[in-house]
Every structure is written in structure tokens, then in C-alpha cells.
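Just the one chain here, laid out as C-alpha cells, in the form predicted on its own.
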Amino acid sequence: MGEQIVVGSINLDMVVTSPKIPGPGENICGHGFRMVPGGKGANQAVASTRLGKKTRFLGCVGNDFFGDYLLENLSKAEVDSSLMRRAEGFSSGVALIVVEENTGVNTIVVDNGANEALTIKDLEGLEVFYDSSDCILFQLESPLDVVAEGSRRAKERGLITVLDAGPPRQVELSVLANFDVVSPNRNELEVLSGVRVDSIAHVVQAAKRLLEFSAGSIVVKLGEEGSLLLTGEGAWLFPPYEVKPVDSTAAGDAFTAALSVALGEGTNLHDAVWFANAAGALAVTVFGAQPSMPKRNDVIALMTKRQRQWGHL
């Protein structure tokens, strides 16, 4: 079994729990403030490692206390961070997160900081690892030229290329060209496609729009509605696992990491999505981003509680 490469963002998440998500100008007393390592790239690198995959992570942090803390955490999580770079003149990335206490729903504001310092030149460090790797995972929190060029180089070298299409950004869909799998959540799908997704039929329509620009398949994360797979052969809806939500932060990262790990192991798309569904479900049962990334044994245990099923649309 080959290794996995993750190229992307790393942040320190500053999280507070609130009775509800505040509206504009609303001041609410929250509780339970925590500083938790996060960033979509780092979350997915940690998740991939916990799912049993040797994972290398390429990203940037600042020369500050937060950067020290984030690199130390990667080491503790057994992620290979030898390709990480300290970016001069940048603060480390941070995310400000409010979690609604009864539902686990969250809002997130991110300052990318040093994540914006990642360059195409940094991709050169990956050259010696392509032959020992089977899958590479990107997100849209990184500079888009790095995402586009990184996926092109990796696909040229025969790796499976996966894009977690978040956060939603106004991007040219040409960035999808070299991705075998593109995985947005519902909101991200709407922004990227320009199609309203207020029904499953509209989700399929929007996913077909993305499929025109990608090299393979679209996997949409639908939260409480499960997930949807679209290929050139059709569309399938995967039901969710029933769990008690605590915090939905990084559930999508657990999902996409699990999807890429399974595909790298040679699992077919349908079974890979089913595996990813279970990983994403477990992530909402634990508070925080990286602390909620599930272990492989726990994902498999959850999968055994229900028969595999998906419906063709």
C-alpha cells in the first residue's frame, strides 16, 4: 500500500460554544473557549494518518508561537511534516469558530495567513515521493495556482487526485481539470456551479456542471442527508449514519480524507463513499477539528452496524 500526500492549509482554530449562532450585530455570551489545531489540509493529513495511511503534508506556517504549536501537533499526530515551511513575514493561519451547543452547527471565519505563502516552487519537494504514493489530496484554502499545478504534476505521475472543494470561492472551474474526484459540500457546490441546490435534483444538476470540468467523479457531502456520488454513468444517494452531533467542525475533512485513503487502497468508488460517510459521521460526535478525526477501527465498527446501501437516482 502506497503513501498519501496532502497539500494544503494549516490553522489554529479558536473555538467557542454558543447557545445559538449570532446574527449581525448580536452579542451573545458563549463558553468553553478552546484553541484547537485545524486547517483543512492539516485536518485531512491527521485523519489520513489515523485511518492507517502514512501521510506527508506540505504547507506553510508563520514564524510565531502558533506555528510552533501547529508543527508540534503534527509530529504528535505522526504526520510526516518534513516538507513544511516557515514563511517569513506571515502570521500562521487562524480560524474563528462559533459552535451552536444544541445542534453542533458552526460558523467559521478564516485568516489564511502563511497559507497564502505556499508557492508552486514548494511543489518541487514532492518529486521524490510520487513513486511511493498512490493518492494526493488538495483543498481550496491554498493558492489556486498551487492547486492547479500540483494536481497536474501528480496526475501526470499517475497518482489519484482528490480535491476537497472548500471553502467556497469564486474560482475558474478549469482548476478542476486534473482531479479524479472533486468533493464539495452543498454550499460549496452551489457557489462553484452557480446552480441553486435546494433539492436533491438540483444537487445532481449542479454536480453535472462540475463534472464537465473535472477528470472523473463528483462526491457531494450533504450532512444530515448523507452524500451523493455522480459519475458519467449516473448518480447515487448514500444515506447518513445516525449519530448524536456535538460539533460539525471538520466532519467534511474526515469524509474527504477517508474517501482518498480508500481510493488509494484500490477500493471502488461506491464502497469508498460508504467508508467516507462513516468517517464523517464519527467526526461530528467529538468536539474540535483534529481531535474529532476518527481512527480506522472506529470507522469500521460503525460501518458494521448497518448494511451497505445506496440508491440510484
Ligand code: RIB
Contents of the next structure:
Amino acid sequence: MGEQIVVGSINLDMVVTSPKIPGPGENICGHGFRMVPGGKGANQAVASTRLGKKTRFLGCVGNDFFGDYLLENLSKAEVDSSLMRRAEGFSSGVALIVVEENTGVNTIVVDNGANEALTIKDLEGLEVFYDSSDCILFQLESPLDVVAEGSRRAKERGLITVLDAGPPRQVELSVLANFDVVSPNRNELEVLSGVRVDSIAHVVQAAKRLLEFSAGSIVVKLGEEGSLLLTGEGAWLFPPYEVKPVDSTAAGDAFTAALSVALGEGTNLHDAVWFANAAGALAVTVFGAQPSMPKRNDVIALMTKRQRQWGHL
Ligand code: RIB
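Show the form predicted together with the ligand, please, because up to now only the form predicted on its own has appeared in this conversation.
Next comes the full complex, and the chain you just saw is listed first.
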């Protein structure tokens, strides 16, 4: 089995739990403030490591106290962070997160900070690792030129290329051109495709738009509705695992990381989505981004509780 590369964002999450998500101008009392390591890229790197894959992470932190903490945390999580760079003049990325009690629903505002300092030049560090790697994972929380050029180079070197299409961003769809798999959630799909998504039929329609521009398949994370796989051969709906929600933060990151780990291991797309579904579900049951990234044994234990099933649409 080869190694995994993750290129992307790393943030310190400032999280408050609240009786409800505040509306505009609303001032309410929350509780349980915590600082938790996060950032879509770093979450996915930690998830991939916990799922048993040697993982290398490329990203930028600021030259500040948060950066020290985030790097220390990556090494505790046994992610290879030797390619990480300290960006002078930038603060480390931060995310302000409110998690709603009882439902685990969240809102997130990110200041990308040093994540914006990642450049195409940073990709040069990856050259020596392509031969030992089988899969590379990007997100849209990074500069788009890095995402486009990074996927182009990795695909040319024979890696499976996966894009977690979060956060929601309106971008030129040409950025998808070198991705074997593109995985948005419902909001991200709507913003990216420009198609309003309020039914499964609309999900398929929007995913078809992305499929036209990508190099492979689309896997949509639908939360409580499970997930949807669209390839040139058809569309399939995967039912969700029922779990008690605590915090939905980074559930999508666990999902996409698991998907890419399984694909890198040579698993077929349907079984890889099934595995990813279980990983995403487990992440919802634990508070915080990186603390909630599941271990491989736990994912397999959840999978054995039900029969493999998905429906052709
Ligand atoms: O996907 C969840 C992540 O989004 C959080 O950890 C936050 O840092 C933002 O990047």
C-alpha cells in the first residue's frame, strides 16, 4: 500500500456550544468554549492517518503561538509534517465555530490567514513523494492555482486525485479537470454547480454538471440522507448510518479522507463510499474537528452492524 498526500488548510478552531444557532444580530449565551485543532486539510490528514495510512501533509501556518500548537498537534497525531511551512507576516488560520446543543448542527466562519500563503512553489516538495504515494487529497480552502496545478502534476504522476469541494465556493469549474473524484456536500454542490438543490433529483442534476468538468466521479455528502455517487454509468444513493449527533464539524472531512484512503487501497468506488459513509457518521458522534476523526477499527465495527446496500437511481 502506498502513502497518502494531503495538501490544504490548517486552522485553530474556537468552538462554543450554544442552545441554538444565533440569527443575524442575535446575542445569546453559549458555553463550553474550547480551542480544537482543525482546518479541512489537517482534519483530513489526521483522519487518513487514523484510518491506517501513512500520510504527509503540506500546508502553511503563521509564525505565531497558534502555529506552534498546530504543528505540535500534527506530530502528536503522527502525520508527517516535514513539508509544512511557516508563512512570515501571516497569522495562522482560525475558525470561529458555534455548535448547537442536541442537534450537533454548526456554523463556521474562517479567517484563512497563513493558508492563503501556500503557493505552487510549495508543491515542489512533493516531487520526491509521488512514486511512494497512491492518492492525493485537496480542498477548496486553499489558493485555487495550487489546487489546479497540484492536481495536474499528481495526476500526471499516476496518483488518484480527490477534491473535497469545501467550503462552498463559486469557482471556475475548470479547476475540477484533473480530479478523479470530486466530493461536495449539499451546500457546496449548489454553490459550485449553480443548480438549486432541494431534492435528490436536483442533487443528481447538479452533480451531472460537475461530472462534465471532472475526470471521474462525483460523491455528494448528504448528511442525514446518506450520500450519492454519480459516475458515467449511473447514480446510486447510499443510506446514512443512524448515530446520535454531538457535533457535525469535520464529519465531511472524515468522509472524504476515508473515501480517498479506500480508493488508494484499490477498493472499488461503491465500497469506498460505503466505508466513507461509516467514517463520516462516527465523526458526528464526537465533539471537535480532529478529536472526532475515527480510527479504522471503529469504522469497520460500525460497518459490520449493517448489510452493504445502496440503491440505483
Ligand atoms: O470541515 C471543518 C473545518 O472547516 C473546521 O475544522 C474549520 O477549521 C474549517 O476549516
